[in-house]
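Next up: just one chain, as structure tokens, the form predicted on its own.
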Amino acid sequence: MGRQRVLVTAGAGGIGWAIARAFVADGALVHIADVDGEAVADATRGTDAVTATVCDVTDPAGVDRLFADLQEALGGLDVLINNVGVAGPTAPVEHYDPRAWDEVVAVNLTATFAITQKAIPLLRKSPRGSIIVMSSLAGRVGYANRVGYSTTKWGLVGFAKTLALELGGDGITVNTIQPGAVAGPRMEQVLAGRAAVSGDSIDVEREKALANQSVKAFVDPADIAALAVFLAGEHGRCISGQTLPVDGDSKAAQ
């Protein structure tokens, strides 16, 4: 098999960009879809291994343009990384904005469905097709005041398991990764916000955040990326329909 051809949604930053870089380091050609044009420009600068489409994946015309660009850039597809997602607001169910619910469902579930639907015919032509769906710790446990996020992340697990049953006969593997609290600027901002409210130091807030984990460390995005590369690689061909947490053995979402 030649160089893997990989599509990563929300691939210009965070976990998506870590995954894109890991596949490139493994010799793959990667096409990323992202709504952030500036981040896309940074991600594609100085390399021929990463191409991109700036688009809103909730827009059907944007998805059509994405796959036209993908076909032109890569000529096919071997690996789909469904990484796109939004967190939505923090509020109890009784006060949760119905418009926000619709937005979270549109991005996390409907867009993932639409992109996967268009990708399947391409993946069927691959000798080693693979789909990886990015869920969350919130798709393994309940998440108070984050009903839209948790519900959709649970839904993605069922989506992936259904795909695994439908596509296994075509040699396409489908798995879900569930990251926990991920290290990086976003987590540091969360800790700073909590510290401002509680009056405790950021270090104390970090200890509290890690209290429900057996492994006392936030997840390195590179570890999530390495798992994605493995699942889509030659030694992951009999791993399908699985949900794999990378969360330090966390007991609850916070």
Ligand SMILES: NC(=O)c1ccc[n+]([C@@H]2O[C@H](COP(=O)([O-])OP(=O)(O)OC[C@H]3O[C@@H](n4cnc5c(N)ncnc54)[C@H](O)[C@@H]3O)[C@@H](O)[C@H]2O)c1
The other form holds:
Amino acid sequence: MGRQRVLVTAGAGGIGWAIARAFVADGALVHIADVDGEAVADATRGTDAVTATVCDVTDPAGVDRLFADLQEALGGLDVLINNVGVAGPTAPVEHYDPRAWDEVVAVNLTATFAITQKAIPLLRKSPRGSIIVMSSLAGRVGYANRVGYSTTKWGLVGFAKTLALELGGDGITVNTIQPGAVAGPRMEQVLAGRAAVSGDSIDVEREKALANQSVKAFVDPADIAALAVFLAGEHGRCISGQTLPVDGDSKAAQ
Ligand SMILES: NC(=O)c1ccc[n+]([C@@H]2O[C@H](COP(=O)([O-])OP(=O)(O)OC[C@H]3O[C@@H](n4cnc5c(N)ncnc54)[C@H](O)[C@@H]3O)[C@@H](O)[C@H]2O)c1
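What does the same protein look like in the form predicted in complex with this ligand, given that the last one was the form predicted on its own?
Time for the whole complex; same chain goes first.
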């Protein structure tokens, strides 16, 4: 097989960018879809291995443009990384804004469905097709005050399991990754916010968060990226329909 051709949604930042870099380091060609033009410009600068389309994944015209660009840049597709996902508001179900619910469903579920539908004919032509879906710890346990997020992240598990059944006969594997608490600036902000409310130090808030897991470390986006590369690779060909937590053995989403 030639160089793997990979599409990463929300690939210009966060976990998606870590995945894009890991595939490039593995010799792949990566196309990213992201709404943030500046981040896309940074991601594609000075490399032939990364191409991109600036688009909102919920915009059908943008998705059409994405697949036209993908065809031109890569001429096909071996790996689809359905990474895009938004958190939505923090509120109990009874006060959760119904418009926010629609937005979270539109990005996390409907856009993922629309992009996957367009990718399937391309993946069928690949000698080793693979789809990876980014769920969350919130798709494995309940998540109080985050109903849109948790519901869609559970929904993606059913989506992936169904696809695995439908596409296995074509040699396409489909798996879900469920990251837990990920290290980085966002986690530091969350801890600082909690410290401001509790009056405890940020380090105490970190200890409290890690008390929830048996492994006392937050997840590095590179850990998730390395798993994605493995699942899509030669030795992942018999792993399908699986849901893989990368969360330090977390007991609850918080
Ligand atoms: N970061 C975490 O702690 C964590 C934990 C579990 C699961 N996840 C999941 O991993 C995935 C990536 O999360 P992240 O924290 O790296 O994301 P992020 O919030 O850092 O965003 C990554 C990229 O998504 C792009 N994006 C957002 N909405 C978009 C849209 N409508 N169209 C196109 N691009 C869009 C942004 O421009 C950004 O570049 C998500 O599905 C998220 O739910 C994240």
